[in-house]
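A lone chain, given as structure tokens: the form predicted on its own.
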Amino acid sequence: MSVISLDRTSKKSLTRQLYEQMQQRILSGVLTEGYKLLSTRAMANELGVSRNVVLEAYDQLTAEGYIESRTGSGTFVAAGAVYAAKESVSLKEVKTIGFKSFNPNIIDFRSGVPDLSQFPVNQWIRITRDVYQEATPAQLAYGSPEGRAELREAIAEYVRVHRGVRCHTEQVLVTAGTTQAIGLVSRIMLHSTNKNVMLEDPITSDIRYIIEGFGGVIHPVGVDENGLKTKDLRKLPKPLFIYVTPSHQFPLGITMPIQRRVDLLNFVSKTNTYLVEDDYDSEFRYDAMPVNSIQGLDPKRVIYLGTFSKTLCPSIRVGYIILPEELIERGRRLKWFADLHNATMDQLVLARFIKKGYFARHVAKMKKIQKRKREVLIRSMEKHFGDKVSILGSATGLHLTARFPGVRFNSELLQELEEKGVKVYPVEEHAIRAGFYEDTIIIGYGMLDPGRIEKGVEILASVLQLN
């Protein structure tokens, strides 16, 4: 047998340093085929270690099916286990997928992301604590892909008093945030020859392409002042479901008027189809009440999405689908196939959090904040731009969107705005028919505190230099 070191001061045991070496050699063929080994007690003298690191290496060769005893001969390398390593794989091209961290020497003027500094800590913390200390064994197991049945009691409530949602517990589906829900919906709907899908445009892109992912066909409908130009809806082929954002429209922010949303839910009911209303910033509503949701005027044909990232944090992963009956049993069994259930203790910290009242204080609390920050972001821009911006659905949310006629947001002005040390999105990223929004991007505000809005906005007039 080939030399075998062993090294003492390594952080991998002996045994392991044993087994592996001689993995390799049997690998490699070094170590060929019915090659009888040296038994345990030679080879623990030969490498001055005691014999259980020897039988503890070879037993678990044995176990893998490298070697193999036979009784009165000794001990032998197995047949067919010659198998040459192949080379790794370089990392070096590997592409990040999701959401880029915040640079702190950029003012990133990012949307849907609401001020985590103002993250109710310490209630978080006593809850948790609790939650585990009383947790059975009942909890520790495996759930149920719906979710507890304490969050969605708990969600149930909340959004049957302040979003006007009509539903019961059982048609509460817990997701792992809405990105999760947009792929339930498009699973449980897109199993039929028609593929058809009909999406506002513009619309935040990753939607579009879960949806395409699952095997959609898209049919964009455009947008205008009262937001799904529903019009337009007759002219395009009978969809599986129609997926808005009609509290609070994004990217444009618009508020959808309640005689589009009656011709909304006529066309949905005379073709017996889905609406897929996303809700995922309503409650930051700050000149009025929330604008109710349009499942309230038809459970049995809106498929309602919301997500507790935009009101806590993203990172708590939960959002919800209020399912009508006749697919709540599907839902669950698709949410049971995609990853068994969300995680049982978080789920039940969530529940108490918003039974115990702390959530819908925060979210008061939060539309304070909001709503100051977001009177200092206007006020920035009428100073700087005055009548050169056209300012879009500033009433609800953590982001508004800003026009600027005969400005072309493209890849270069991104990027000296970017060298400056600001960062916008452009609206056209998520358009889906291109070049109606080239001179439109969206401001969000939820992160920045006032100074750096006030500076950011300052930024942004010196390098578009409109006046």
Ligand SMILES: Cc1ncc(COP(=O)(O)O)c(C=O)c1O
Given for the second form:
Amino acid sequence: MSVISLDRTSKKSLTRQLYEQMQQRILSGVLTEGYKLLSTRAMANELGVSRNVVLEAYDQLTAEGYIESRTGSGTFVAAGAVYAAKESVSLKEVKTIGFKSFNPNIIDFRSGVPDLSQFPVNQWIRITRDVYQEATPAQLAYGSPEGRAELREAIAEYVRVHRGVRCHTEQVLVTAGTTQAIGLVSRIMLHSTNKNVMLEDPITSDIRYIIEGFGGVIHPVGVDENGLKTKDLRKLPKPLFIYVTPSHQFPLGITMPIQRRVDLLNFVSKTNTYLVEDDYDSEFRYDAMPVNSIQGLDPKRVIYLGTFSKTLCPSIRVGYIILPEELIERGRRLKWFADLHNATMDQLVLARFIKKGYFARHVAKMKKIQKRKREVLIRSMEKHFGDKVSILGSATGLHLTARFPGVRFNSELLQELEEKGVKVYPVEEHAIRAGFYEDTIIIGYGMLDPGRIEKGVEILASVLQLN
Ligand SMILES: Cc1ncc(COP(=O)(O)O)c(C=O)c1O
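Would you generate the structure of this protein in the form predicted in complex with the ligand, following the form predicted on its own above?
Below is the entire complex, every chain and molecule, led by the chain shown above.
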């Protein structure tokens, strides 16, 4: 026992050190079953510590079953406490996933991120302080899976007025962004024996992986200049649900016209299935009013998904599902099982931010800023590429796509572009069936200022050398 050594300069208490060293000796078999320990007084003397330190360490070891005291005869190592600790996993094997951080030396045309320098920090801080100052015990306790009524009311009103959604507050389920919403919708639906999910092709690759992860069998459906090719749906097995981005197809940027919407809804209603409408960035429609949701045309058949990632910032992690009535309870139950509910105080801050009219003002301001960036981008593209490029999907959102017939955006070309200081994203990365979009890239402009947009296009042109 005397090899125990205690370090008086350590941040760990003497009791903790003694407890851990004795525990190690017992686990590794140095002190074997039945071994008689020194009395607490003798141990304290030997280590030069107060008896309390030893008493506390012995008490802890007794409580955890490592040692046992036998009345009248002393304290002994208990049976069955030998276990060779396994080696820890090498951390070098852990891959990082999620968004790569921005390299300030590269002009990064990443899509899906708004101009974060415009986040309304001061208003947010003021509201956050007020909300915490006024917090009640009920607000600090566990909440309900559907989310705070204040936020659900604000969302319901917003989507009714601005997105033509027809809903009651009770249909709103607050989620951790659309990403969580996709998982929840998959779980709500995929208890059926039918696992067929129809997805636009191309589509954000994460959407496919999430639905597949929950057991969905993906059937890619091509996209033409009017969006999802509804004709092709008729050649496929009966769907469980169909997932679309009709306001601004991701990544191609198409806005689905009414005729295609009607055709899609007729199909959905005839096959008695559901349509999932992902309305991720339609607030930013530049030359006209945003196109209304499909949900407003058939609220019973459409599950509507919205997010604050594009209008405020992605890190806020707040989105929502507007569920048809028959799916509300199941949706709430699955949200509860997933994470109980979104953080209450964050919901209250956002609800107040919307109620005070700050959100509507922020969106209007961002629309102006994005519009200017979009104009600079299109002008630069026209200047450098003329008729060598076709620009798609620039009417809405935070990105457009650019098709360069004859160019292949393979890994060598992308690498060369990055070395020259510009990063673009191939549509092919989001294609379910390979080979249709090798000449097309996504150009996100939300985060870049006009000067960097111009410079980025100039570098792109110098590498592609199309003129
Ligand atoms: C098609 C689509 N929908 C929704 C989102 C938003 O996801 P979230 O709300 O989880 O940030 C994205 C993200 O880029 C997307 O590409």
